[in-house]
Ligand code: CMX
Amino acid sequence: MAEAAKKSDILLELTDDHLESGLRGVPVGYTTTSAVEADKGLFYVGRAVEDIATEDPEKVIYLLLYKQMPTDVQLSGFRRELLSRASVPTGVFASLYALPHHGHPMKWFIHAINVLGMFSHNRNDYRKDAIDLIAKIPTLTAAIFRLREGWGDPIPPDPNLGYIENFVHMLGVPSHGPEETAKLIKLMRVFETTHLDHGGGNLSTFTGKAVASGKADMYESISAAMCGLAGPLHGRANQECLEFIQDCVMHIGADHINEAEVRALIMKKLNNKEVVYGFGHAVLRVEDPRARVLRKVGSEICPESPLFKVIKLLAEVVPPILKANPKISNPYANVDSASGSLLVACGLTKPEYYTTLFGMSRVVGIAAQIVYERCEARNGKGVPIMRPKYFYSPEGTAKGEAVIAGSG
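Please write out the structure of this chain alone, matching the form predicted alone.
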C-alpha cells in the first residue's frame, strides 16, 4: 500500500510542463508483464531480460501471459496449443495477393492483422484472441515476406517445429542452406525474446491499450498498436540504425575497420551536427541489456561481418564521446544499434521488413497487457475508456500556463 500511495502522490505534482510532452513520466496505470528500470534495465515479470534471452521463446511468451515460467508439462501443452492455432485462413492470404507490392511491409502487416480479425474473432474474448493471434503472427509475417518478395506461396506451419523454428521454415529464404538457416534461427530466437515487451507506456503498447479501452477487439487494438510501431521514431528506428551503420562501413571501408577510424568518423559526424543512431533511450540510463545480448549473438554467428565489427566498436567508442555532452542523459547503445545489422548478416537484407519482425515479437507483450486491462484490472471490471483531459487555449502552449493556473 505504501508503494501505491507513493505512486498516487506523483499525480499531485503535475504542472503545465507536463502538457504537450507526450505524457512522458505521467503515470496512468499498472503493467503486469514488464518493467523498464532506468538504472537496471528491462525485466519480464521480475526477471532480467538478459538472463532469459536465450530461453525457448515459448517459455518467455508463457511467462508474459501467465506470469510464471512453465513446467515441462505446461510448456508441452502450450506448444501444442500454439501449433494447433498456427494455420491462417486462406482468405487472409487471398487479400494479401491483392495488395500493391510498393506498399511498405508494415502496411501489409497491419492489413493482415485486421483481415485475420474478420476470420478469427472470438466475440471479444480477449484471452482466446490473444493466444490465437500470438500463434498465427509468425505465419502471417512469413507470408508477407514470401508474397512481397516473390519467393512463392505461403508455406504452412510444420507441427514438428518450435515457434521460431517454424517461422524460419515458413520464411523459406531461397538463398539459405542449412548453415544459413541455423544462424537465422539462432538470431531470431534471441530477437524474439528481447523484443516481446517493453513496459506499458511506449507508443505502440499505449495505443493498443487505449483502443482496447473502447472495447475494440484484440485484432483492431493490435492493428492500431502496429500503426504506432510503424513510425520512424518507434519501430522503424532499427531500419534507420542499419542505414547509419552501413554508411559507416562505406566511409571507413570494409577492410579498414578499427577503433581509430570509427572514432574519427563519429567525431566528424558530430562536428557536422549529424545524428549518431543507435544510442540513447527514453527511460534507461544504462546500456540497453538487449544490445549486449544481441552483440553476444553476433560474436557467435557473424564475427567477421563488417557491419558487426562496426557495431562492436561503436558500443566501445561512442559512449565516452557522448558523455562529454551534459545534455545527453544516456550515451549508451540501445537495442536498435545491433538488430538490423545482424539480420543482414543472416541473409535478411532488406531493412523495410525489420519493423514487421519487431511487430511479430511485440504483438505478444501488447496482447498480454490488453488482456490484463480488459479482463483483470480493477477486480475484473477493466480499465475504463481512455479520456485524458485537454485544456482549451487558442494559442496552445503560449497560454497553457495561464489556463492551468486558473483551473483550481
Contents of the next structure:
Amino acid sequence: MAEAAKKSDILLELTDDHLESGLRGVPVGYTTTSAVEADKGLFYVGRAVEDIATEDPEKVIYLLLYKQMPTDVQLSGFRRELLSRASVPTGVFASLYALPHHGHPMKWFIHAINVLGMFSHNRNDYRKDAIDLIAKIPTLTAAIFRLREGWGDPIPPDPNLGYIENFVHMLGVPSHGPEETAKLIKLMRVFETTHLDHGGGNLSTFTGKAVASGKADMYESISAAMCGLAGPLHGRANQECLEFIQDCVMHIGADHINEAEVRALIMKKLNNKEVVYGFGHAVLRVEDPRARVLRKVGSEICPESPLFKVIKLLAEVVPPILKANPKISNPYANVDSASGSLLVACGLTKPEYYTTLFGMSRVVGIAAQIVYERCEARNGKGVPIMRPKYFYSPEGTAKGEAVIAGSG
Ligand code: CMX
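One more: the block was the form predicted alone; return the form predicted in complex with this ligand.
Complete assembly follows, chain above in first position.
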C-alpha cells in the first residue's frame, strides 16, 4: 500500500499533457492479479510469466483467482469444478447457427458471451459468474470455430480431459491426427498461460471494469471488454501481424527468407505510414517476455517453418528500425508478434480466429479483476461507477473544420 501511495503522489501532478493521452500513467486503482513493469515484464501475483508459462493452465488460472498456487488437493477440486460447469446451454449454440459466416469470429465471440449471460442463474453473483464463464469459455470458443467453419455440431466436453486438452478435443480440427493434436495442445497450453492477464489498465481489462462499475453483470462486462480486445491495436494485432508475415513469405518466397528483403518490406510499411503490428507497447520498455516464451515454443514445434523464420528475423530487424523514430517508446516485439505463425504450424491456419483465442484466455484475468473491483475493493463496497472528467470545448484539439456526416 505504501508503495502504491508513493506512485499516486507522483502522478497527482496532472497537466494538460495528460489530456487526450489515452490516460497514460494516470493512476486509477489497484490490481490484485498481475503487474506490468516497464523494464522487467509481466508478473502474475508476483511470479514472472516466463517462469510459470509452462505450468498447468489450471494452476495459473487458480493463481490469478485465489492469489496462491494450488495444492494438489485444491488443484484437483478446481479441475472438477471447471469440468462440472463446462457445458454450454444449447440455446447459446442455437443463436450461433443464425449468425452470418462472413461476420468476424470476434463478433461471434462477443455475441456468444452476451447470450450465455441470459442463461445464467447466478443472479448477478460476480464470483459464481466468473467461474462459470471461465469453465464454459473453451466450449464456446471451440463451438464458434466448428459452426463458423462448417466442421460440424459442437463437441461436448470430455470429463477425463484437462482444460486445454478439452478445448482441443472440442475443437476437433477435421484434418488433425494424434500428432497434430498433441502439437496443438502443447502450443495452446502456453498460449493460454501467457495471455491470461496483463495488469489493470490495458484497454480490454479497463473497459470490462468500467462497464462492471455501473453494475452491469459479468457477461455484459466481459462482452464489452472483448469489444475492446477486438481492435487491431490491441488483441487483433495477432491477426494483423500474421497477415503481414504471410505477405513477407509470399513476396520473398518460402525458400529465400532473408534479412535484406524483410527489412525492405518493413521500410515500405513505415513509409506508407502503416503500423508494424506485433511491435511496441504502451507500458513495457523492454521486449515482451511472452514473445520470447512463444518463440521458444516455436523453436521446438516448427523450427523450419518459413513463417517462424520470418518472426525470428523480425524480432532482430524491427527494433533498430523503430528505434530510429524517437516518437516510438518501445521498438521491441510484443506477445502478438509470434503467436500467429505458431498457430499456423499447429493447423489453425485462419488468422481471423486468433483474437478469440486471446480472448478465451484473457477472460480469466478480466473476470478476476472485476470480482476484485465489485466484491472486494473498498472493504467490499466496490469501486464506484466510473466518471472521469472531460472539459467542454467546442473545437477540442481539432485543427480545421469539424465535419458532421449528413449535415449538408
Ligand atoms: N509501428 C509503427 N508506429 C508505432 C508503433 C509500431 N509498432 N508503435 C508505436 N508507434 C507510433 C504510434 O502510432 C505513435 O504515433 P503517433 O504519435 O503518430 O500517434 C507513436 O509511435 C508513439 O506511440 P507509443 O507511445 O510508442 O505507443 P502507444 O503507447 O501510443 O501505443 C501500441 C502502444 C501497442 C498501441 C503501439 O506500439 C502499436 O500500435 N503497436 C502495433 C500494434 C500492436 O502490436 N498492438 C499489440 C499490443 C499488445 C496488445 O495489447 O495486445
